[in-house]
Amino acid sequence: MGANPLDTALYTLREAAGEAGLDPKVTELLSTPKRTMEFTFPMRMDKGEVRIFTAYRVHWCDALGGFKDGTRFTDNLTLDECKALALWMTIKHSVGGIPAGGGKGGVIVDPGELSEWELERLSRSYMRHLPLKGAWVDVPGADIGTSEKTQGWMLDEYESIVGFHSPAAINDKPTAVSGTLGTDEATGLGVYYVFEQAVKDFDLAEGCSVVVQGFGKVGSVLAKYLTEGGYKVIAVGDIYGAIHAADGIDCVKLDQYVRDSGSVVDFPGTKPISNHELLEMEVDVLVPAAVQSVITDQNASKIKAKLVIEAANGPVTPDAEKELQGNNIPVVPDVVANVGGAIVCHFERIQGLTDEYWDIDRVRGQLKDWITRAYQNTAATAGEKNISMRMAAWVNALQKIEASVKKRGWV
């Protein structure tokens, strides 16, 4: 097995519908995404020069409800990572419980090279030129290298348009213009309380070592909270480098470090160590929360964590998995440890509906009843099919899928 994101995802949905029992005109339904879509826009540029950016935007299948998901500004995006990520997020709405089916997209560029006209322009442009959207239809939200700000944009574009106010249509905006609170820290306080239960499931010590990788909004928010909740972050890293201090980092002293320096490095108390080192580290829990595919078949053979939970997206790959799972090392995959960011964005589709909007205990106490809900139900059917934790969440959402696709008449 590569490391291309779409050649992982859809190895998991083979292995999963086998595992699930899964017609095989649903399997082929879900093997290809409904509707893939790839524009051009042009954009006038600070100093007066016209520049065409492209554009994605991948619906994979609404049997559950309207398609939903994140956007990403990358200048390394890929029409195949969209389909992967889109895919993802359809089985991640069925685990997590949300109505929704999957979708994701973005523009291929770098936005720390945009002036903040620049970069609103792009987010007004993408926005019109979209060619499906609304709160019925396709509700994008933020992802790497998007923020609240840019969704502010595209909300007011987008009301623009239709000529009259649809908070629902936007997620991850301000809560200035109809946003829900707890937005900024929802995928990383979901991996907390998935970390919670899972560290009691596979019995491992209170106050247990932890390496977080990756310290962007997932990594900085969960290692905020493990500092909180008396766990000993014992290293950190981030695409700068990493560092390690083995009585523990005070991760809220590191984030406002973070916020002052840009980085991890040199955080006073801790030495420099390796990205490889991180990973490879001697600890209780590792926890990759960057990007897809980091642990490989190239280095799976070195983790020696006794517990890895996927705060990213597809960092562990299929053949990975397998010899982690050799080495009796288990794997809380994303599609449940990284949900709550999908889960407090169908609140916040609901409050825009309503016109009725949440206190934060009321979002963060929703999102740990429904997160806890989707580990508990995933770890119940590995253990009475004796499958792994990604099999079973998988063969879950894929059960479900199915059942709506069915009585839709689809096949």
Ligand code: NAD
Contents of the next structure:
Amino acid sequence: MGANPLDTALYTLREAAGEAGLDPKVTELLSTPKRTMEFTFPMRMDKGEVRIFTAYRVHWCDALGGFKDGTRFTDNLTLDECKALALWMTIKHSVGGIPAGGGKGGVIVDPGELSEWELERLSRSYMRHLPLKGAWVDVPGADIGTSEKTQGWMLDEYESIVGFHSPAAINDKPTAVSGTLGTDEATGLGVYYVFEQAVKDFDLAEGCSVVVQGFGKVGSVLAKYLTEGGYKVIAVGDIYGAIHAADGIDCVKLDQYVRDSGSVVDFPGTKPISNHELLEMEVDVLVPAAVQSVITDQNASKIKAKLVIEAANGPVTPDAEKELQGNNIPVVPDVVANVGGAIVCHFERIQGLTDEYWDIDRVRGQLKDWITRAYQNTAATAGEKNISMRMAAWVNALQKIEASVKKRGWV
Ligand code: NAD
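Could I have the structure of this protein in the form predicted in complex with nicotinamide-adenine-dinucleotide, to go alongside the form predicted alone above?
Next comes the full complex, this chain leading.
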């Protein structure tokens, strides 16, 4: 298995396909994308010169529904990265019970170098040149480098092209243009709902202590809900450092502190620790919510948490997971724990298609039902087959996709 994210995704696919007893033809079908699109478009910059941008969109498998998911504007975007993420989204949608296929794409660009006008022109140009799009075809959402703002422009461009309103054609758009409530908190809140269920299952709920690595869009929301839920968050870290308080950190106040100061470092009432110490603390639940590959074969043997919940994508490497399993430390995998964002994107599409817009209690209530079901289905399969929860999530996802592929008569 190489470092290429596509190799990692395909490795997991093959392992899970074996465990699921998948028809080899279905495995073959799922091992390549349905289509990849690489295209270029010219755009006039503010100073008058024309720049040619390269863009991608990958459609992996649409057995369960139309393609859907993020758009990256990053200067190091690769086609393989889009392929890996499109495959992951195919699995994640299936795990989350979402009737959608996996799509991913974006533009090779550093958005930080663009003016506001250039960013708007780029978002609109991407939409104009994207070969296949629409509510029943492919629904691009936001990802790294894109935001509610870019998605609003993309929706407006799409509607200008087709000549009618079509709010379900774009996800992660502002509520003022028919977006959904709850987008900002969806992933972190979803992790919280999974956490609540998992600590009950593993008998950790009473006086449960938690460590959260990462205090960004996902980690900060989760940490706030943990504090409000009465759990004891004893340490938190970000890229600048980490903090510890044995009696617990008030993460609602910490959130305001981070908004003002830019980091968790030096939050009053805490003592500084290193990011290594953070991960290796004596704690009930460890939630990596920052970046990939933070628990590796280098530090897996030092992890003392009783349960790991992957809020980030791929924070535990496959080798490390085997070591954790050997030490009886279960891992709730990313495809389950952080599927909340994808679930609320599906709610956004439902609202756009019906033109009936939900209040926040309905969004939260439905999110809780959907993600708790995804977690329970995964835990049940893991128990029945005596396999890891990651393998169980992939097995369930692949079997659901296989059933659709076969009934459609594709293989
Ligand atoms: P973010 O950029 O908002 O926040 C990342 C946080 O991690 C920041 O606090 C940052 O300081 C910290 N961090 C970065 N590098 C670090 C390092 N080397 N060591 C310690 N801390 C570090 O990102 P986010 O949107 O919160 O996403 C976090 C993770 O969750 C990513 O893996 C992302 O792919 C995944 N994820 C995010 C969403 C979403 O809706 N935002 C959905 C699914 C998965």
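Residue numbers count along the first chain shown, from 1. Because the structure is predicted, anything quoted here is derived from the model rather than measured. If you superpose the two forms and keep the largest set of C-alpha atoms that fall within 1.5 Å, you have the rigid core.
### Task
Indicate whether Lys133 shows a C-alpha shift of 2 Å or more between the two forms, with the rigid core used for the fit.
Moves: no, less than 2 Å.
### Query
Core aligned, does the CA of Ala300 move at least 2 Å between the two forms?
Yes, the C-alpha moves 2 Å or more.
### Flag for Val233, CA shift 2 Å or larger between the two forms after aligning core
Indeed, Val233 is displaced by 2 Å or more.
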